[in-house]
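So this first bit is one chain, no partners, the form predicted in complex with the ligand, shown in C-alpha cells.
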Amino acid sequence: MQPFDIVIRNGTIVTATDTTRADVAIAGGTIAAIGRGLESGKREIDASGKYVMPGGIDAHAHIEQLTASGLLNSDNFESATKSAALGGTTTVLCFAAQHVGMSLTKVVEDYHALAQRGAVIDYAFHMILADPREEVLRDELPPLIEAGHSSLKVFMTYDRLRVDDMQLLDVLMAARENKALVLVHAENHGMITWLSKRLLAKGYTAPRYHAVSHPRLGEVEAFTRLIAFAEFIDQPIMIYHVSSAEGAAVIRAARGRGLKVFAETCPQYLFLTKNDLDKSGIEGAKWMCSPPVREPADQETLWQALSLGDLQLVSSDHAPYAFNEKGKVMAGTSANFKQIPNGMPGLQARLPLLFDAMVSNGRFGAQKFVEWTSTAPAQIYGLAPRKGAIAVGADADIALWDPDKRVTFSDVDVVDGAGYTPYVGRTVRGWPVAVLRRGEVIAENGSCVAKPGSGEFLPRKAGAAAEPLGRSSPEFDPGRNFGARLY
C-alpha cells in the first residue's frame, strides 16, 4: 500500500530559512515526510527545475466587503479566492466590517456565510469596528476573539468608518483585555479633507491630484498618535499598507525603543508610482488607492524597510472596484477624485511581482520571499505552525515555481471582479505552476479547479503577537494609581 497522497520530487524546497533539495510527501492534507528517496505516492509530482515553497498567505484583503464608499467591492469570495490561488496564495485574511449602527455579532455571521459558500482557499477575518460602542465592545467582541477572530481593525479616516481618538482608545484598551491584535488604516483625516477641499475648489479633480490630497505628513501625523495610543495603553499595533519613507522612519523609531509594532507595506507601494495616476480623464482611477502611491526614493526606503526587518510583511490590500458604473466610475466619467471609490485589486498579482523582485532579480533572495509573504504572517496573525512553512506536521499548502516561466500581465487574464490589472504590460519571470492547498491541487497550467466552498474557516487563538510587554504608560499602569486601577 503506498503511504502517500503525494509525493513532490526533485524540487528546490524553500523555507524562511532554509534552501534544500529534497522531496515532500503529502498524507491526509498535511505534509507527513521530507527527505530524499521517499516512498511513492498515489500521485507523483515531478518539481524538478522548480521552487517548492509555501503557500502565500495574503493579510489584508477587501472580499466581497462593504466599503468606505458604501458599494461592495466588486468581486466575490469564488473570484478573489480563485485568483488568489491562481498567484501561489493559499489562506487569506479578509474583513468582517461592521458599519455605523450594525451588530459585530451579525456582521461576522454573514462573512462566514459568504465565505463558506464561494472560498476555495482557506481564511480568517480581521474585525473591522466602526462603531466601537460600549455593548459591542463589551458583549460582542469577547465571545467573538474566543471564536477565532483574534484581530481588529480600525480607520483612522474615511467619513464612514472612521473612529475618533476617544474611540481608537476604546478598541485598543478592548484589544489589550481580550488578547487581540489591532490592525490600523493611519492616515490623518483633517489634512485629508482640508486639502481635498481646497484642490476641488481650485479645480484639480482629475485622478491624480487623489495622491496630492494624501500628504505624507498625513501619515507621519497617524502613526505617531497613534503609537503614542498604543504605547499608552500597552497594546500591540500593525499598522496597514505603509506607503511613504517618513512614515516607515517612525515605525523604525518606535520599533527602536522596543514597542511592539508591526507594520506591512503592500505590492503597489513597491512597484507603481504617482505617475500611474497620470492619465487622461477617468483612466487614473484605476490606479486610485489610499493612501497613495508615490515616489521612486519611497519604494527604496520601503525595501529597506522591509530587510531592517521595520516592515514585516507584504500584503496585497486586495481592494478591487470594476472600471465602470458600479465601481470605480459609479460617479460617472466626469467625477472628482473624491468621488472615485480607493483601492485596487492585488490577490492574485502580489506573489509574482515580489517573485520577480526578489527571487527572479535577486533582491534579498527566495527565503525573504517566503518570509515576508508566508511565513511573517502565519506568525503574526497565529496561524503557525499549521500555515507559513513547509514542515512535517504542517499543512500541505505548497506552490511549485518555475523561475522560467515568463507572463506579462494583462487585463484578459483577469480572473477577480475588478477585470483589469493595475501591472497591465508589465513582464515578471517566475510563475506558480501548480498550487497545492492541504494537499489538494487547486490550481494548475493556468486553471484552478478548487469547488467553490472547499476553503477553510482558520480559527487564531488570541495572543502571541498581541501579546503586552507589560510597560503602560506610568498614569495609566494600574497599581501606580494609588495602588487601584482607577480606568
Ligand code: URP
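Shown: the form predicted in complex with the ligand; wanted: the form predicted alone:
Only a single chain is listed, so you will not see partners or other molecules.
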C-alpha cells in the first residue's frame, strides 16, 4: 500500500455536526481516510492539543476591484489571499464587478486573469451587475452561469451602481430562469442621500456622521421591498451584511413565511460600534463601511439571529483601502464623510475573532463556528461536498487551531493591502497555526508559503440554493396577482 501524503494525528476533528478524536489522512489533495491507527504518511503532522477544522470559506470579499469612481482597492489577489490563508481561510468568493457600459463577459475574463496570476487559495466569483441591459441578461448571463458563476450581486444604493425597481425585477427573473442566486446590498438610496445632504449642509462632515447618514429604517425599507420582489418572482436571495436588529426582524418574518431568503452578517457588526468612528480628525475613516456599524444592542440581536437560523453565515465583506492618499485619504485630511471610500479589511481577522468569541469564550461552541464560517457557505453557494467539511473525498482544506495561542491585533502584522486592522489592540485566544489547501501546507508558523497563482477556480453548479425551505412553485406565474399570464 502506498503511504498517504500527509497524516494529521492526535487532533480533535470538528465539523458542523460532530467533534471527535481521530486522525486524518490525505492523498492526492483530498481526504482519503479518517480514523485511528491509520497507515503512515510521507509527512506526519502532530495535532495534539489542536482543533482540526475545515478551512474557512469567506463568501464576501472585494479583491483587486475597481470602484465605479475609478478607484482600485488596496489589495491584489496575492496580498488578499495570503492574508486569508494566514487567518485560516482556504476558499474565497469575491466579485467580478461590471460597471455601466461594460461587457459582463469581458469583466469576468479580466478577473479570472488577475486571480490566476495571484491567488494562493481557491476562489469563485459573484458577478456584480451594475448595468443589467437586456442583451447582458439575455446573451451574456446564461453562458456565464453555465460556466460556473452561479451567483449575481446587485446594489440598491450608490449612485453609479444601484439598480432601479424594474431592473431589480429583471435581474431576479433572469436569475430564476437560469437557477442563479441573487445577492443584494439592500439599503434605501433616497433616505441615505436625503439625510447626507442635510448633514453636510449643517457642517456635520466628520467620519462619525457616516453612521448617522445610513438610517436604520433604510435597511428595513430596502429589505422589505427586496423580499417582496423576490417573493413576486419566486427567486432565492441572499441579503448581505445585515447590521441592525430591525433588519434581522424583517428577515426572520420572511423566513417564517417560508420564503427563500438567506442572510449574512459580518464581524464588524458583531464586534464594532458607531463609537469606533468617533476619532479625532479623519482617523475615524478607518472604521467606515456600508452599512455602518451600529449599537451594542444590535450586536446581541445579530448573535441571536445567527443562533435562531435567521442568518446563516458570517462573511468578512473585506474591502480594503489604505489610510493614505491612494485610499481613505484620497480627498485630503479635511474630506467629508461622503468623500471617503467605504470599506474595511477583514479576510485575516474574521476567523480568529469568531473563534475567540464562539469557542474560547463559549458563546456557541466549535461546531457552530465551523457551520457559520465554512459548511453553510459551502452548501449555500454550491461548493459542497467538495468544500466546507472534513469528510472522505472532500478537498483537504484544513486549519489546525491552537486554542491557547493568544494574539493581539496590530497594524505591523497586517498582510493585506490596507496596512491597518480595525481591530488593533484587541487580543484573541485561538489561532490557526497551520493551514492546508488541497493537501498542501500553505501557511505555517505565521508565514504563507504558497506560490502566487496556485489557487484554483471553483465552478459552481446553478440551483444549489433554489429550495432552501422545501418550497416549490413549478407553475409560478408573475401575473397571478392580476389574473393573467405574462408569458
